[in-house]
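Single chain ahead, by itself, as C-alpha cells, in the form predicted alone.
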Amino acid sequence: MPGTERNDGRELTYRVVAMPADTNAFGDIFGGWLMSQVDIAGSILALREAEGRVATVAVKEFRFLAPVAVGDLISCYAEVQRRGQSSITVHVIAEACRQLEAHRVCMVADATLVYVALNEDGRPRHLPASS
C-alpha cells in the first residue's frame, strides 16, 4: 500500500476512495472527480506554502493515465515545482491502489496546477519569503 513519503521528493497530500456514487452513467470513475481530487491534493501543498488561502488559476497539464475503478484508493502525492510572487505551480501524481487486485498500485494521473495566494478580499498578495 502506498506511504506517506516518497523517494522523489513529493509528499502524500491526499488520500480518498472511489465510490460509486463518483460513477459516470457507464459505470466509470468520472474524470472530473479524480480532476477535483487532484486539485484539492494540490491546493492542500500551495495552501501550506502559502500560508493562507489560496485559490487555483490555472491547469497548466492534466494527463489521464489510467481508469480508476470504484473502490479504489486514491493517493496523491504533490511537489512545488515553482515560486513566483504571488503564485504557487504544484506537480501532483495521483495513484491507485486496486483494492480488489491484492492493492496493486499504478499511476493514474499526473497534472500541473497554478494556486495564487490571496489576501483578505480575495486580492493577489505576495508569498511570505520560503524557509
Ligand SMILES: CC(C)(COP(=O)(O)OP(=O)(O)OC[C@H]1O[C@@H](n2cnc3c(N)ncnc32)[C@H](O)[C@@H]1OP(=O)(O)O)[C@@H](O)C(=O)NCCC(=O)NCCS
Contents of the next structure:
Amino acid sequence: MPGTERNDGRELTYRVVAMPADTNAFGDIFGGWLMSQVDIAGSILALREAEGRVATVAVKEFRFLAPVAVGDLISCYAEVQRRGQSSITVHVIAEACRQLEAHRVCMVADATLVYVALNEDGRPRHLPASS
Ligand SMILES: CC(C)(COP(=O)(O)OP(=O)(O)OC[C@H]1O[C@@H](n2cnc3c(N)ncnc32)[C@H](O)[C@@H]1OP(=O)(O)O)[C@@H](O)C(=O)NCCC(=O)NCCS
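Same protein, the form predicted in complex with this ligand this time rather than the form predicted alone?
Now the full complex is given, and it begins with the chain already shown.
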C-alpha cells in the first residue's frame, strides 16, 4: 500500500476503495464517482483552511488520466493553490493502487476545484487569517 506522504508538498486527505456499486452499466468505475471522491478530498483541506463550512463553487479543471478498476485503493493528495477573500483553490491528484500492491500505483486524476467559505446563511464569508 502506498504511504501517506508525497515529496511534492501535497497531503493525503482521503482514501477509499472502488467497489462494485461504483460501476456503470459496462462494469467500469463511473467517472462521476471519482469526481465525487476528489471533491471530498479537496473539501477536507478547504474545511480546515476555512475553519468551518464550505461549498464547492467551481471545478476549474478535471482530467481523467487512467481508468479505475473495482478493488483499486484511491488515494487523494491535495494542496492549497490560492486563497482569495472567501475562496480557496485546491489542486488534487488521485492515485490508484491496484490490488493493494504498492508498486502498482498510477495517477488516475488531476483536478483543480474552488471552494467558498460560507456563513450560517449560506453566503460567502471572509477566510480567517492564515496561520
Ligand atoms: C458559493 C456561493 C454562496 C457563492 O455565491 P456568489 O454570490 O457567487 O459569491 P461571490 O460572487 O461573492 O463569490 C464568492 C467567491 O467565490 C468565487 N467564485 C465564484 N464563482 C466562481 C467560479 N465560477 N470560479 C472560481 N471562483 C468563483 C469568487 O471569485 C469569490 O472569491 P473571493 O471572495 O475569494 O474573491 C453560491 O454560488 C452558491 O451557493 N453556490 C452553490 C454551492 C453548492 O451548493 N455547491 C455544491 C453543489 S451540490
